[in-house]
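The data below hold one chain only, encoded as structure tokens and taken in the form predicted on its own.
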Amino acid sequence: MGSIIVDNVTFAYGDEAGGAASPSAGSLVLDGVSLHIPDGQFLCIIGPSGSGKTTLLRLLLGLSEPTSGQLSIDGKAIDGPGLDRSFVFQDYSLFPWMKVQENVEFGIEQASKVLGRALGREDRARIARDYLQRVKMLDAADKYPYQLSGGMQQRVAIARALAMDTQILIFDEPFGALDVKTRRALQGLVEELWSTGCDRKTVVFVTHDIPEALLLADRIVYLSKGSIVADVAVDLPRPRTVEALERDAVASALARELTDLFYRDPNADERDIDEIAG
């Protein structure tokens, strides 16, 4: 199960002092943020720099506390971190002093242990390979992040999150900083291993790239200034191409109506519009 309530949430910055937040015109992040996300959905949350993407992330991990409002995965509250949850940021997140598949195989070792799994060394190992495999990094299991390229090492980080099989995926921004030919081979792989799966897991997913949510989501959520402005379903078959939906009339006004908002965000500045066509 990954049922995610989010309930009225704001958040706000503390004091100088480290004291209780209190709302204000400069330090509100979020405003009475409520959302509903069902088990197995695909979710992607776009909105511009400084809209509160990232801070909403940190909540549902657990690593900030809402200054009023709620946080729940299948009914129970988030007080904190923990490996219910595996998570992909835009830096890879890959420990530099473990090689390849033992950064894999960690993951899967404390996320067996929270999860209460009987999970030995062959078998995290052979786990571990298995989703090496996957993402096409078999061949570096032996290697050190350093040894690796961006895309590399992101394809590492995604077999790690997705070999710890937690019902929960959070992304931020995984592929920003990537060429354009690593990121559309990334969106294809988390694509097709999230959409082929017998038990889907419930994805939150950050990005600035409309291409890249359309072809990822099953809904669309813009988020502006910490608060919700839009809330799209994207109705799409699946498998789903970059190519294909470029010639689909449904996709086509999806990213017309997405896009307009970026266009009509008095919040959205002319990098966000540089960013939002991917």
Given for the second form:
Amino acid sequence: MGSIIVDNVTFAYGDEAGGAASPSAGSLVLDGVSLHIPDGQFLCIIGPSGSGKTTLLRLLLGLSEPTSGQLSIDGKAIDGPGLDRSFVFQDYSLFPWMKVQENVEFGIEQASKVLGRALGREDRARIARDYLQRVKMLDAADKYPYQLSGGMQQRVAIARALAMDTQILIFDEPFGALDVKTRRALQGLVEELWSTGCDRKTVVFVTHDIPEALLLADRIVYLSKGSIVADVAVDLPRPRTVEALERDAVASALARELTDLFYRDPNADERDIDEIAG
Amino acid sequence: MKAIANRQFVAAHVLLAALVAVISCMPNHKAITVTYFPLLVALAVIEGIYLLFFFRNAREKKRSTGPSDIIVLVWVLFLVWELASTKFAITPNVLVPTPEEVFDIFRTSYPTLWRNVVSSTSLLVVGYSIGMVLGVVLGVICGWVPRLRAMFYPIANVLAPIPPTVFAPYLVVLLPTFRSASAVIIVLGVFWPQFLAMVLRASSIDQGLLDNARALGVRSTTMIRRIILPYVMPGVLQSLRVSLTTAFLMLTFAEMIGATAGIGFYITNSNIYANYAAVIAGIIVCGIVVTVLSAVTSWIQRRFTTWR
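Shown: the form predicted on its own; wanted: the form predicted in complex with the partner chain:
Now the full complex is given, and it begins with the chain already shown.
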């Protein structure tokens, strides 16, 4: 349970306001994207800024509606936010007025409300503590987000997403604003959580960082100007580490291939190329 | 720094001793019929409050000269007032009452004063609370629902700048009791600024937070209760004191135009009978009431501001 189908999806700005049905070339963000993500796959989406990665995630989350085409989960069309999906954003992942523990509990509460699971207050607290423990943030349970560093906040956001126990996880450049060291630590954490989890969740993970994508993904999709340009399988054994991947010939070849995509892409600018190295 | 604090501490007490000596030993130029005992009690209360601040600062190792400087100024003013009125009668007899007469009012008419304080404070608390709650709740709802915002925000912008006091004469005849008219004036004074501020704040909530909440499936009442209200709360807490000042302004104004109770009424009424000692006593009571309420609101503000 958790396979996603994106069927010939187009998204253009301006149409949400009920404007003309023929999108102009400039406002076209997604241009006929089709993608099938099987249950339990870890998919990374890479591509230059403005390629429509975040828009695709917003459509998956039900925060926006496609101009044409359809997205569905397990054959059921996505028609709004739903709690079969949990998520981690780059910013604003946590509510600043809730303590760490309350943030996680709120996610669990919402998920249980919608999915019809009967969870008492104590159950929620216990689950929240359990997941905070897994991301090593239990000590900060009584702190407010502003008292934590960016990396710690993202750890809590990951704990919240996992604690909601949904079959699909959506990450929108969750580590994009962090320094390299923190980013590596959190990538390791996600890799560890995902490969040791008893039930494999379907993950859609947007990133700028090629080493990050290689570390985490089963499959990498390259998006440019609203279209899928490349779709690569990453058949590397798990568990993976960044160091091991740097020495691995297959991984290095893949990294070169993906880096080349950026260099050859006319829509990628210098900043994109700076960022892909991680 | 410690030495400076001590020097001022000594100066303050020398002044106090001089003041007490002048009050109790120097012959009066003006024949006054009251004793100076209530005045001494008042001085003792002021001294007590000063000592409280002084020793709290000393305990917290704060090198603040504030309390000592303030008390020196207060004693000097008392000395000038006492000398100019009671002792040398330089000031006009009726218009400037002596400190003895003013503080004797507290002895002779404390039941009246207390009754008026209770009347004013209850009216103020009721009007202020209704105005705040309505302003926040309606402001948040109108800020959150675009259609309501588009409808009510322009209307509010027209109505809000009208000073609520202009409604006073009409409200007094329209509403059954004077108290209800005063309450409505206070509510109006507090409501409009709060409403406008809330509409703006609720409608400018960060898109990221909103997306986060929406993607969690948060809707309607949960959205207002768990997301929007906590989001606007720091703004509400910050405006508590300003709104209180507005409420007090409206209250005293309302009381001065036709009430039969309250501090504002007490002052106006004493003024009519040229009892200026009572007028000044009433003003002092006003100061005390507003200071206490202000302290309470700052405490609430500190206590509930958690995340900003």
